[in-house]
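Just one chain follows, in the form predicted on its own, and it is written as structure tokens.
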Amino acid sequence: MVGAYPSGAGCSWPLRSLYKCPNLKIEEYSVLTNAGRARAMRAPGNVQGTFAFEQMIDTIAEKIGMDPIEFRKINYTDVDPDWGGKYTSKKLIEAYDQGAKAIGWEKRNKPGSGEGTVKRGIGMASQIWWGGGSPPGYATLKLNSDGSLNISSGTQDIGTGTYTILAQVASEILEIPMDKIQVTLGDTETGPYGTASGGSMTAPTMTPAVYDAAVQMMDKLKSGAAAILEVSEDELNYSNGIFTVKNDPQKTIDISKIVNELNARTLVTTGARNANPDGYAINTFGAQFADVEVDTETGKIKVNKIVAAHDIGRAINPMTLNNQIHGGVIQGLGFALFEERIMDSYTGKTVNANFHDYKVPTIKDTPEIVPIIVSETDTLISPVGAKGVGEPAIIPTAAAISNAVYNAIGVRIKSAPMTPDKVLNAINNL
């Protein structure tokens, strides 16, 4: 449903791209309603599409008597089913295996077979998203005469840690301490064009641009050091901001002195995101696993644990990465169990647009969340090798919870949020 205007819809992409299926026909259309224009929210369309699709996959596996993970494995593909391009990297099998081990998949019962009024269930769901990044994306580095560094770009940080990871990339290449690096984002008057915040593009687009600018800066510094020290560039070692002549360790020069000796005040470089490789598909993958309890007397669902195993290339900053996964899982939990927009059918206005009537998860509702990164780096897409995780983190959560609920009570809840009244109605209609 797209409100009064046909925009912001589309839920079928996971159905076309997640598994090997040569005979596939999908019809998708928008339904206009008396409401405002649809707006994108974290992986638009994919959360809804995956919620339905991954329940279908579990249903098919059950009908042929196969374990849901094994069924997904035999329908695994190394190429994009839409057009046949080979993935630059794909670690979905590893996500299945490591996630299943962490959730205790071997303890999973047959659907609805548990004893007592509180039934326990384990479920899982897969995920595919873009997140590979692409040009254009630019970053400018300015090395100052005191050895400090400024990074600027027109991209933005919407709470995803962009300031931190851009500084990290420059710091690693130039060996400048993080506390001497300042990052300025969000203004194309002070920095070059940076990518928009969509498709989990920021990290995989902007970190290679900073990398490129930092490599250019290092080349400038090395050339300057060689000229000042009157040696060839091959005769120099570099460590922690200081160049040293290999055969004469007493001859050294630090980067701040190079800037001053060159009478440059600042050294400036601008880096660009490299082009993606031709003929390859670039996607993120993952699998999430849910352990839930369902009270068959009250209909209440309690999520005990979510394991989120993701393939996102190189993890540049594990702390901010884990924060992204926690945030995505909690938001997916809200979609699965709590968040429901109630509309006035006559006016098209939302009647529960407040935090009293529009329910979101609280800390009391939040389960144990276990992030697992199964990938290392994807060097085919960039020298940094990172893919995005902002949207992948939310995509399979609701589907994993719904499959776990089915495993607990033996009946499917096919609409979200899965509120207690829907659970009780489903149980009573068995």
Second form
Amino acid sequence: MVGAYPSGAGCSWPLRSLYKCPNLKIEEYSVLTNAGRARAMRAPGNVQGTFAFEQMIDTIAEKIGMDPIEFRKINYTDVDPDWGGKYTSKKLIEAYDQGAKAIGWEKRNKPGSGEGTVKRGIGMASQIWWGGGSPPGYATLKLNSDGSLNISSGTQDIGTGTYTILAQVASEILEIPMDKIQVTLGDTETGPYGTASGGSMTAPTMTPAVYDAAVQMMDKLKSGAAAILEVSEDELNYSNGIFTVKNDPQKTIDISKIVNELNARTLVTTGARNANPDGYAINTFGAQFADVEVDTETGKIKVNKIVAAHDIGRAINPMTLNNQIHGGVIQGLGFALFEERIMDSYTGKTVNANFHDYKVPTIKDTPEIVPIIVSETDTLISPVGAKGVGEPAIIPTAAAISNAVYNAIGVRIKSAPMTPDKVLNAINNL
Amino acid sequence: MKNFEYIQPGSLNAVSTLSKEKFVSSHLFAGGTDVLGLMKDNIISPDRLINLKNLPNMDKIVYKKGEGISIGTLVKISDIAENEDIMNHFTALAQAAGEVASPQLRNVGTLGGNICQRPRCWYFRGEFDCIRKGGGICYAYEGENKFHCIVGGGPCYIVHPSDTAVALTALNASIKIHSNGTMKEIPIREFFILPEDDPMKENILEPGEAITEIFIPELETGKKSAYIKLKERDVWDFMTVSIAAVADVSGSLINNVELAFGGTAPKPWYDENINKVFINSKISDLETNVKKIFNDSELLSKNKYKLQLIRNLTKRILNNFSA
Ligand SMILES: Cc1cc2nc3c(=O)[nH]c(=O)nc-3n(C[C@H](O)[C@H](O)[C@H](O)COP(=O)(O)OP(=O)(O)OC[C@H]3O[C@@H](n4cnc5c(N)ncnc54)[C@H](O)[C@@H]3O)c2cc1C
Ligand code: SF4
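What I would like now is the form predicted together with the partner chain, since the data block earlier showed the form predicted on its own; can you produce it?
Next comes the full complex, this chain leading.
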């Protein structure tokens, strides 16, 4: 459904790209509805598509009597099935293996085989998304005469940690402490063009731009140091803001002095996101695992644990990365169990347009979440090696929960959210 | 929002006089957690709000062993949930209070306000001119009715939203009401009304009347009480279905039981015939006995699951007494 105005995203990309399948026919069409227009959503279309598709994959695996992970592994693909491009990196098998271990996959029983009224189940689902970033994207660095650094860019931080990771990348190359770096974002008047918050693009697009600007800054500093110290650039060592002459360690100069001695006041560089490699497919991958309990007398589903194993290239900052995964999983939990726009079909009005009837999960509904990063880096994309995580984190959550629910009760719930009424109706064949 | 007057009278007589003044629409205000929502959503637009906060002695809990407990109308829901006498002797009420909304709302909402809160039907709370708001049709009847009633409906199909009212109904509480200078006491089982009597009101209160306290008689020896509630979300959610029970269970035998059902009807549902199914029955027969209740329910297009749910929860709450 696309609402009253055609816009939005398809749901079929996971079906087309997640597995190797030589004979695949997919038909997808949009339906205009007399409802409000489609709005922005984390991983538009893919949460929905994955919810349906990964349940189908589990169903097929069960029909042929195969373990769902085994089935996914034999249908694994090294190349993008759509056009044959090789992936810059793909660690989906690692996500299956590490996730399965963390959830205790070996404890998984036959569907619906548990005793008692509250039944336990384990399930999983895979994820694919873009998230490699691309040009254009720029960042300007200003090194001040006190040795402090400003980074500015027209991109933004919507709570995801952009400020932190941009500073980190510059700090890593220039060896300037984080507390001497100031980042100015969200203003296209003062900063050069930066990417919009969408497509999990910000980290993989903007960190290489900062990297490029920092490398240029390093070149300027080095040539400045060489000129002032009257040595060649090869004769210099650099560490923690200080150049030292290799053969004469008494001869040193720090970066703030370089700026002053050059009478530059500020050194300025602007970096750009590099082009992506030709002929490659760039994707993020992951697998999430759910451990759930279903109360067969009330229809209520309780999620005990979610393991989220993701291939997102390099983890620049594990803390902000884990926050993204927590946020994605909790939002996915909302999609799986609670959140639904309920529209009166006679009037077309939404009856639950408030935060009380439209139920987002609270902390009491939130399970233990275990993020696992299975990737090291992806240097084919950029020297930084990061892919995005914002959207990957939400994509497989609901599908993993639904497969776990099936494993618990042996009945498929085919529409989200899986509220108690639907579960009871499914159990009692109503 | 329309301009309104805000008054904090110091006596019940003043409350009566102020709320009955001709050509002025008045509304009583306790914690305000429901009143303010109703005003913001344009469901009520009173000329005058009468805050009960300054009335003396209405925020007290007094327990007299052997007699019962009196709870002032202004006692906060959170204080009920945590009161030792209520937890020990009227457990269902403490549990029901603990299930209400969220900690913030429980800290502000009062017992009287909780009982008198307006229904949560989303058509009633939304921009629909339905029967309960004086309009001509019930939008829920053929619309989005998964949370609506399965008994007692027509022409309106709300469920009563209050958790505490369900517990108080099972506990056979009575409600003390100040009515134009005199006091009256009404059993809670007669306090709420069905839409067939008046689809625009949920209880018998008339303008000029105010609840002053709620009294619960001491349970007979051997009886205990409990409350269970299914909500979709673990906190900050109204009941899908809830049940309060006062029961005397020895071993595997149910000697006596009084059940009240929430999320089931336009008022906390109490039916002697349901009690009779379980009185002097065995716990081991629950599975068959629950099938005998609510057979006369009128299921709507999207609330069929409630019948099974009510039966399952009845089984569960009674089972818990023998555990
Ligand atoms: C988001 C949300 C979630 C909620 N979830 C739940 C829930 O899960 N379970 C539940 O039971 N409730 C729930 N509630 C309702 C909440 O508990 C009530 O709003 C609260 O208990 C009302 O108390 P109050 O003192 O604030 O009442 P007020 O808002 O002040 O009054 C409510 C009504 O009672 C009348 N009134 C108040 N005192 C008297 C009196 N002494 N005599 C006569 N009439 C009186 C008022 O005129 C008004 O019509 C929820 C409310 C919200 C907003
Ligand atoms: S159930 Fe009652 S309140 Fe809801 S739409 Fe029908 S008449 Fe209105």
